[in-house]
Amino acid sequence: MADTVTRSGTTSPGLLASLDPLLREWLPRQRWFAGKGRPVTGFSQVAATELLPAGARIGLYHLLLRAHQPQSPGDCYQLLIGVREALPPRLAPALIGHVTSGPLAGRTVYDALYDTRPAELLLEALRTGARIGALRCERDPEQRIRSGLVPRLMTAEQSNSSLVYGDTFILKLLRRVVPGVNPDLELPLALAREHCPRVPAPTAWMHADVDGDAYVVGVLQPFVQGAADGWELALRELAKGEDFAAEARALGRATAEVHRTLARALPTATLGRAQIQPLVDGMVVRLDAAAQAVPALRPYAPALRTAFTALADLAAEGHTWTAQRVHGDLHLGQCLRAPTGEWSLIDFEGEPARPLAERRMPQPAVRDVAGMLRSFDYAARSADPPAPGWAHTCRAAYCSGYAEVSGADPRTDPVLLRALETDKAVYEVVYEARHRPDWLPVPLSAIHRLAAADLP
C-alpha cells in the first residue's frame, strides 16, 4: 500500500452560516433526504475538512451537517460541496446556488459528486489512505487500487450516491450517517473473510472521526461488470411476458448461501418468548404509528394486528426460532444478475430509517426473505396491466431455491413469514405516503391480502 497521506484540512470560519440559505431550499429537494414535508429550520455543524483550497479554480468541501426540522433531533448528512467562479453547462443538474456572503461570498457551490477532479481526488484519498482533517481512509492491501480510472455518478434514484470508475470500482457514499459500526462495511467484510463470492468484497473504505466517534461515509468495492440490476431486469421480462421462475429460483439460492455464510461468520442467537415479545410489541407500535399517518391504513389495521399476536401466541406455547445477522432490506433493486448468470446481493445498510443498533441486531433470516417477496409484488403491481399471478410463480420459486440450499423452506413458518411480510408491507405504506404517493396503491393491495388472510 501506499504511505498514508496526512493534511490538516481545516476550514473557514462562517462557512457554514454562508450556505444556511442555500443548504435549506436545495437539501429537501433530494431523493436521499429523510425529512420530506418538515421543513428545515437550521444547521448545525458535526464536521468540517477542505479537501482542495476554496480559492482554486475547483474548491472541495466534506460537511457532516446535522439538519434540524420541527419533531425531529436532526439526521446527520454527508455533503461534498464543490466551489467555483461559475458552472460549466454539464454541471447544471448539480447547482445548489450562489454565495452572496461568508467566505464563499461571489462564488458558486454546487454537488461536487458530478464532477471529475472531485470524483478523482476521493479514489486517490482511499488508495493512498488518506487522512486529511476528520477523514481516514482505509483499504484492503490484498487489493490494488489503479489510479487514472474516469468517474461517473449513477444518475438512478437512491437513497445515497454511487460513483463508478472506469467500471472497475463503485464508491458508495453514504449520505445520511449515524455514528458506529456501520452493518454496509461490517457485513461484506464478514462475508469476504468467509471468501463469499456473492457478495463483492470491500475495496477501501472511509470514515470520519469526530469526537471520538466513528462515521462510516463511504465504501468502495469492486464493479460488477455487465450486470442486469434485478429490479430493471424483472421488469424487462414483465414487459415481454417472459417467466421470471428460473432467475427467482437462482436468487433464492444465492440468499439462502449469504445467510448460511453470516451464520458461520458471526454470532446467532435463539429467540424464544422472551425476545420474540419486544419484536412483536414493536411491530404493534409501527402499525399503530402508520394507521395515525397514513389514513387509508387505518380499516386495516385490526385484522393486521392478528398477524403480529399469532406470533406472540406461538412464541408463548415455547416455539423458538433462530436469529443472526441479516441484509435487512433485502429487494430485488439489491441484488445484481452478472453476464455468467450468478447472483450477488449489495447494499447491506439495513432500513435506514431504523435505529443503527436495531440494523446490527440478528434477526430471524426470513426477514430477508419476506422483503424480497414483497419486492416481487411490487414489480408485478407496476406492471401494465398489474400481473399477480407473476408474483405468485416468482414468490413460489424464490422459496424453492432458498430451501435447495438452507434446508428449509421459508413457507413452513407461515406465521413468522405472515408477521414479518406484514410488518414490511407497513414500512412499504408510510414510505410510499411520504415519498412516492402515486407508488401508494401497490403496498395497500398487499395490507388488503394480507388482513384478510388467515396465513399466507
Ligand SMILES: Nc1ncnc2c1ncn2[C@@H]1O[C@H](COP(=O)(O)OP(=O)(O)O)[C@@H](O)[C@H]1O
Second form
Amino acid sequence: MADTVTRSGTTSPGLLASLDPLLREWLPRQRWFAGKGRPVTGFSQVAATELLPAGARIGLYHLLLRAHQPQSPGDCYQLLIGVREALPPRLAPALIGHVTSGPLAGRTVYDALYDTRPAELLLEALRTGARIGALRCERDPEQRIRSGLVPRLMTAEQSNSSLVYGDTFILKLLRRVVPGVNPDLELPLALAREHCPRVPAPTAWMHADVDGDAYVVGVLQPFVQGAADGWELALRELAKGEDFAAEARALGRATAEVHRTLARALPTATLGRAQIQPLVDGMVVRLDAAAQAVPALRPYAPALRTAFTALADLAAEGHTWTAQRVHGDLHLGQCLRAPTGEWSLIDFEGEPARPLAERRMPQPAVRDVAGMLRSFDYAARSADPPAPGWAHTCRAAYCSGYAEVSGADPRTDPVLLRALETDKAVYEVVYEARHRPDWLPVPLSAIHRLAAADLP
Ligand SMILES: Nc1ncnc2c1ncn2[C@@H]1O[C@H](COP(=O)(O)OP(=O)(O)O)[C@@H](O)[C@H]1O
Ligand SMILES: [Mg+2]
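Cool, the form predicted alone is there; where's the form predicted in complex with the ligand?
Complete assembly follows, chain above in first position.
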C-alpha cells in the first residue's frame, strides 16, 4: 500500500517509520488494544490522512494502522495523532512520545482525542458532510448539528473512545476497525428508520475508504443527558438494599421493542436441525476448550454438555426457531436510563472478538435475553453481601416485561435459554480466569446452577 498522506497530496514516506518505536510502546497500554500479552512487532499503514498540516501549531493525522503481532494477522486500529512542539500540562495524559527521527523529528506526538481543536475538527467534518483524504462523512439530513459545541473525551473504561460535544452529541470512534457493514451503525440506522425510540438515532457517521473497502470509523448520535447506565443503577440499588424489579421489567420491554423492530426491518431466518447442529457444535467446542483451560469447570462439563445436546435433540425432533438480527452483546452496561425513566440500548457492535460476518448473522433473539439474565446475576454477586434473591427477582421481571411486548416469554423455551446462558457463562469463566481471577466465583455459581438445570 502506498505510504501516502492524502489530504495535502504530499507524501511523507518516513511518517510511519518515525512513529513506529513510540507506538509499539504506547498502543499495547491502551485499554482498547485487543492484542494484550503479545508484543507489537511493527505496523503497516492501511490509510493516512493529514487533517491539519504537521508544520502548523497543531498537526493532525488520521491513521488506520495494522499492528503486527506474533501468531496473528494483526488488527487494524484507528488513531488520531496530534503533533505539537510540546504538550501543555492538560494534555499530559495524551502523550505518545517525542519523535527523534523522520519528518516529525523534534516534535511531540499525542492522542489527539484529548485535544479541543482536533475534536472540534471532527465534529465540523461530520456537520458539513466533508470528504478529506480517505475520510468520508455522511449525515441524517433531518437532524441539526449546531456548530461550536465544546468537546470532552469520555474517561470511562471503554472498548472504543467517545467524545461528548456540549452534552448534545456523542461521537464514538471505533478503535479496532474492520472493513464492511458495521452493526454499530447498521442496526441503529435500521431502528431509526422504523422510528424505534429505544435507540439514539445516528446523526452522522464517518467512513474511511481504502482500496474499495469502507471502514466505519465513527458514529455521532444524540447524547442522552443525565443518563445513568444500567450497571451503575443496579449496583446503586443493590447497595441500598432496594429491589430493581420495576427497572428490570422496563428493560425487558425495551429489549423486546428493539427485537420486534429489528425483526421487521432486517432479514430473519428459520433455524432447523441443519442450522442448530453447527451452533451446538460450536458451544461444545467452546466448553471443551474452557474445561481444558480452567480446571474448576471440569466437574461440571458433562452436565453442561447436556444443556447443549438437549438443544440438538429438540432440533432433531423437528423443532424450529426463528432467528433475527440481535444486539449481540447485551448487558446492563449497554442500557441507559434517561432522567425521564426511559431506557435506551446502545453499542450494537456485538462481541468485537467475533468475525463481522458472524456478528451480522440472524440469531435467536433469546441470545440477548440470556446476556441480560447473566448481567443481573453479575450485579447481584458483586454486591456485598451477594444477593442471589435480588437477581432471581430481576430475571423474572425482565422476562415478564419482555413477554408483555413480544407476546413470547423467553422462559417458555427453557432448553434454548439454558443452552445460551450456559454458553455465555462458559465464556465468562474463561474470561475471568484469564483477566480477573477474583471474579471467577461469579460465573462459577451460575455454572453450578446451570449444570443442575435449575431454571430460570
Ligand atoms: N447516546 C448516549 N448518551 C449518553 N451516553 C452515552 C451514549 N452512548 C454511549 N454513552 C456512554 O458511553 C459509554 C460507551 O459507549 P459504548 O457505545 O458502549 O462504547 P464501547 O463500545 O466503547 O463500549 C456508555 O457506557 C455510556 O456511558
Ligand atoms: Mg459498551
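Positions refer to the first chain, counted from 1. Here the rigid core means the biggest group of C-alpha atoms that line up within 1.5 Å when the two forms are laid on top of each other. None of the values given here were measured: they were computed from a predicted structure.
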Exercise. So, does Ile447 move by 2 Å or more at the CA between these two forms, with the core held fixed?
Worked result: yes
Exercise. After fitting the rigid core, is the C-alpha of Arg305 off by 2 Å or more between these two forms?
Worked result: yes
